[in-house]
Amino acid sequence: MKGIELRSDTFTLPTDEMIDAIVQAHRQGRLGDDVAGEDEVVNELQDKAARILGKEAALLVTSGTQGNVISLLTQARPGEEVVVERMSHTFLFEGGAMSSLGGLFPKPVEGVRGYITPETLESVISPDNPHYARTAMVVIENTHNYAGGVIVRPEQMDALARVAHDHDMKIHCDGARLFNAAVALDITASRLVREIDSVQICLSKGLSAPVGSLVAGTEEFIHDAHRVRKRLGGGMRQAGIIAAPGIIALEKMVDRLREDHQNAQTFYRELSGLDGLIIERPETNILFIRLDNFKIDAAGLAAELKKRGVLVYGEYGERVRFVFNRMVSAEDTMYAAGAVREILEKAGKNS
């Protein structure tokens, strides 16, 4: 029996309709060699994603990490700097790919709830001097995972893009959960990335496709991104078996993200009154709690929750992350909140 899966929205399973879409794509003879540009389903997905994101073109890639790396390597040259928020996925959780694969130099900066302010970006752009690496790009993560699923508003995105472009820099959005931000704000995803040069979206998190991400931008960017994808071993053949569920994800799984946000709010309300617990109201589907005041750490809480059938990661020090997703019902949410409360009350507070 599987537990209540709150470790990540990457654990979402594809819907029956997604699996059926794979079969139908095969039966209809729509699969082809994507490296040759002949998989009709991949082409449909890429065209659909480009329209949704308000960009000229899009490219199917294997993962969000690959999409981010491709975007950076396509738009910056070896030896150049990329400004990143110090707790961002691109900096912390991509195996140093921008440096090891692209010779790019990350310049981490402190964000405000994950957001690199325009003033901060201005202050860290290197002088036009041969002693310094040229500052070529800035990466913004929306929503920002480590900040707690925080949304970067469209006006914030625009302001950061203006500074980047004023300094002849590119700006990339790690939009693995961009649709969570769009749904929470009740705006289009294209509005969020209107001034952004490149964007990566993930199909296999809250949108529940089994695998795959997309990058989008200008036709010139995507043309060059094809070459980088090939260099990284990302050229796929009958990739329509990935694209078919991705089409369903974009068409039918975006609006339902509201349910995940609602469950996160319910979880917050159930625990916000617990004396000593440090908890912030979630903006989307991610919520962190801090255990500074309790006689149990994150690993201990994760272990106790697992005994009760609730799965979370216990590797965030004194913080524990809960990620609400399609596999977690309203009833599951209430049960998980009750389990957390029971464990913390039993553990007791620090004196």
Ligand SMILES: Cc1ncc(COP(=O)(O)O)c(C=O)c1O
Second form
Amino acid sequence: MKGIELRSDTFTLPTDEMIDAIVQAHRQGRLGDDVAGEDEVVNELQDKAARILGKEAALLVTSGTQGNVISLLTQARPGEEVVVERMSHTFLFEGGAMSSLGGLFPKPVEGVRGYITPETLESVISPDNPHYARTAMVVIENTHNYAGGVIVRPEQMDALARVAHDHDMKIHCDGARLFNAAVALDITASRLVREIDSVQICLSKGLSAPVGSLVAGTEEFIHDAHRVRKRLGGGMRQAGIIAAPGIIALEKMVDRLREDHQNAQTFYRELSGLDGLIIERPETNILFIRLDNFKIDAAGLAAELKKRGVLVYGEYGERVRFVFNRMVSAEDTMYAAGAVREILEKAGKNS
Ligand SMILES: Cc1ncc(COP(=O)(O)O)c(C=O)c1O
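Now that the form predicted on its own has been shown, please provide the structure of the form predicted in complex with the named molecule.
Everything in the complex follows now, all chains and molecules, and the chain you saw is the first one.
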């Protein structure tokens, strides 16, 4: 037994239908050289993604990180700055890509539960003065991972875009989990990114495809993004073997994200009454607990959970993250909640 996988939704395995789709794409002669634009399956996926996101065009990329980096390098020039939320993926977890690969200068700001308010953005845009780097872009993460799968509402997206556009800036959405936000709000993903210039979505998280992300925007943006993707070594040949599961991901796996959200709610309900536990009601599939009041830290809880067959990352200090996903059933959820309760009760509270 591998265990109940709550480390990340990136651990989701492809479905049988996804694997069949790869074989079918090959049998039907639909694979081709995508660098030459001749893989029919990739073209179908890109058209589908563009339609779903309400954008003119889309491009398949290898990963969420690559999609974010391509979007930034395509729309900002070396020496320009990009406003990012202090705990965002683009700032913290992409190996410094925007500066090392693109000469871009990240300007981190404090968000409100992950959201950069329009007022904050307004206050950090550099004056048009040669002493300063030009503020070229802002990145908004939706849902925001580190804040706990928090949703940025469409009106919040629009408001931030308005400030960016008023200052001749571009706005990029890191939508690694954009569909979680859309499903939770019961709105389309395209509504969320209506005023956004470029968006990146991941196929390989809750949507369960094995590999791949897409970036979407105007025809012109995608035309230029092609060159940056090539420069980064992201031009793939018979990429239809990635696109085929990606099509199933977009067609069949979006709605079922609701199950992950329900499991996160169940987990919250099971543990919210536990004396001393700091826990926030989840909005989507990610939930953090804080252990400040207990005689055990995150690494200790992760180690104890592992002994009981429950896998979580333990390197968040006093915080432990639980990410609900297709590999975790309602029954698993109850079991995991029971295990957390048992361990914390046994560890006891700080006096
Ligand atoms: C919010 C967010 N953005 C981007 C990424 C990067 O995706 P990838 O791991 O495919 O590079 C992740 C990955 O977990 C993420 O959580």
